[in-house]
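There is one chain below, alone, in structure tokens, taken in the form predicted on its own.
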Amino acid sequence: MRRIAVIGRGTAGSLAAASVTRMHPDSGHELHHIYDSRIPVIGVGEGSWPSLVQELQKLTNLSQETVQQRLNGTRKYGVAFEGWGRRKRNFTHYFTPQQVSYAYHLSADVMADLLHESTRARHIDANVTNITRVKGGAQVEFDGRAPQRYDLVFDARGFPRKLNPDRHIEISFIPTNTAVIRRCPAIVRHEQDGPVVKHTYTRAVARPHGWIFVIPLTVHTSYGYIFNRDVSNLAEVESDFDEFLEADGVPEFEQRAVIPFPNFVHRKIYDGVVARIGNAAAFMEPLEATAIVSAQIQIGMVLQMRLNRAIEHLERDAPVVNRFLISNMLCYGLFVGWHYSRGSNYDTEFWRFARHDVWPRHRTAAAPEAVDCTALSKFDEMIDLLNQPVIDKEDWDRMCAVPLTSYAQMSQGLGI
């Protein structure tokens, strides 16, 4: 692997470029980081999983405390659910060990800048028009530039504008498809002499038209209203958003974006020479902050295989890796969609639609013959475990994208 390209400057692309720099054993390799400077990085606040804390320390060679400060970050110990399920009480989905393991709340645009400092690459400002697999590699075509050939290409150009059933698996059992993003004043005080060490949580607040996330950073607080534009119109969502912020004591806000999104998994995340990562590989609503951890897994698996396996194994390895990545993303999707299965405090059109119309689709949408993987059976096994009067110790570490402890916490909290 002498020539590698990473296309895209967002979170996934920046993670990939920094990961190639750190993991490639040959310092003489050529890495091109390609992005169109006319496409801005939306500076939303993001949540993550604990694995990112260790990974950023390795990628940047900075202390965890310094990384957190550079990210305008706070320490996320879990997700606080408000108004979800049928038990009529709030609950928290903690990382485990509870109140010990933490992730970051972070500024996405700042994280990209931080990772660029640790990346050794030739930066190319260009619009990529096509990526095609050719003998022994992939060819990248540009607008107004000669094409380039690479041994491996990471495609981090974001989710497709329209889903194609031949290329994409629609996660039709998640009921949302649009986000309204607002930036509000900080609710966590910035520490002058070090990182903020208080425990913070992503709030996930059920509302009549969907739910609102609240992500506390040291420079501002990110709020996002996640809803379905085919069920609720933007005006009524904005009105409810205003009402929520007023009740939350937020005096002002900056409207950042209205983002329509698909919930999907690409059928060809990895073909041996082209690896789709981040939102190009899959996307689902941000309820459990699966975006960054998914990109970490995609990048890590591809690099581990390409850097440590002989090239003659490539054609046999690629379908195995691809199937695992698809299954992992669908397991995330099933876990997220399951959150809606017991409704919320609101008996509204959206919540009836989510519970009675959308979630029941999961058995058909994730059926093995439709997705060519075993995600549904893995999910069913986790639910069966929860229904056992006693769970044997050898099953405590079982995973279906997330560990059994997460399923148990959510099951108890939702009243399943």
Ligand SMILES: Cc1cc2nc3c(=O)[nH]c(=O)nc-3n(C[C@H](O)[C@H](O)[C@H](O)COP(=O)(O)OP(=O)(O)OC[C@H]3O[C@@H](n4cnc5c(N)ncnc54)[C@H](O)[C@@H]3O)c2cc1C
Second form
Amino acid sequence: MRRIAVIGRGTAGSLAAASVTRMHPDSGHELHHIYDSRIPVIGVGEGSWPSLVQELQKLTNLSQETVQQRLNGTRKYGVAFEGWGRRKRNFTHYFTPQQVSYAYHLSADVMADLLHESTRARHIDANVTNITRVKGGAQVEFDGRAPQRYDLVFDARGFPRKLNPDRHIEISFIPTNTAVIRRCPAIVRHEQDGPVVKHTYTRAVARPHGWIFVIPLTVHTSYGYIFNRDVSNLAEVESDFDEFLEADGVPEFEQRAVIPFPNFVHRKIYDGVVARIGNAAAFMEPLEATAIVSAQIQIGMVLQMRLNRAIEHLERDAPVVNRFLISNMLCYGLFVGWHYSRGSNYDTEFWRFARHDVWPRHRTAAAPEAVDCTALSKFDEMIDLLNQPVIDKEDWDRMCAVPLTSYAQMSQGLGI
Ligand SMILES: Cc1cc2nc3c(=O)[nH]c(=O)nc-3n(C[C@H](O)[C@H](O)[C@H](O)COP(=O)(O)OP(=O)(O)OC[C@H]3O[C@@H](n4cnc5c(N)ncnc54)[C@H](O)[C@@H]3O)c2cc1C
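Having looked at the form predicted on its own, could you now put up the form predicted together with this ligand?
And the full complex, kicking off with our chain again.
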């Protein structure tokens, strides 16, 4: 495995390129980091899971304190839900162990720059037009350049243009598809001599047309209104967003973007030679910030297999890894979709649609015959465990993408 390509320079591609540099045992390997500078990165993605803290320390060889400061970061101890569920009570989904384990709120563009400093690669600014399997590898074709052959290709080109049922599993049980992003003044102040150690949380505030995230960084605060453009129109969402910011005491904001997004999992994330990662592999709305952690899992599994297993196992390993990754992404999807199952403080068209029309689709959309994996039964097993009067100790560490403790906290909080 001497010639490797990473296509894309967003969060996923940057993580992959730094991971190849760090994990490849042969320093003579050739890594090409390819991206088209005319296609911008998506640039959002400011919440994470705790595994990123250790991962960035390993990839950069910098202390956690330095990494956090370089990222304009704060310490995220969980997600604070406001107005969700039927209990009419706010609650927090903490990382476990509670009040100890933390992730980062981070500036996405700065994270890519930080990772580039730890990457040894030849940088190629070009448009990739095609990636095809050839004997023992893959050929990458470019616009205006000769094609190149690689032993492994990470495809991190972002969202697919259009979903195709032959290639993508649509996560049709998540009710949102659009985000309005605004940037507001910082509410957490930069410390002179070290990282901000104050505990912070991503706020997820239920609103009539969906929900609003609030992510505190040291340089600004990010706000995003997540809604369904087929249910609510942009003008009414913007107007409710204005009302929310005013009530929150935010004096000014910069309108950043309106981003439509698909909720999906690619049916072929990994075929042994080409690995789709990041938004090219799967995406679901950002309620539990599952995108960066998904990219970490995709990159980690593919590199572990390709660097540590003998090549003769490749054809047998690839479908097993692919199925594991699809199942993991779908489990995240089921966990996120389930958050809508008990509605919110609002009895509006959006919340009726989310609760009564969209969430019930999960049983057919994630049925094993439709998705060729057992994500749904894994999810059902977690719900069954929560329904038991006593949970055996050997089950405490069970996971369905996220730990049982996360399911228990959400179930309590939402009143399930
Ligand atoms: C509203 C919203 C909020 C989000 N919040 C979070 C969050 O809190 N936490 C989280 O983990 N994630 C979040 N995400 C997800 C976030 O988008 C991803 O974490 C992350 O940015 C991954 O993007 P990417 O690297 O896969 O793709 P992109 O950032 O889209 O990068 C694609 C790259 O591919 C290159 N490229 C594209 N086509 C070609 C081509 N043909 N040839 C060559 N190069 C090409 C581009 O130049 C670019 O460098 C959020 C997403 C949205 C929409």
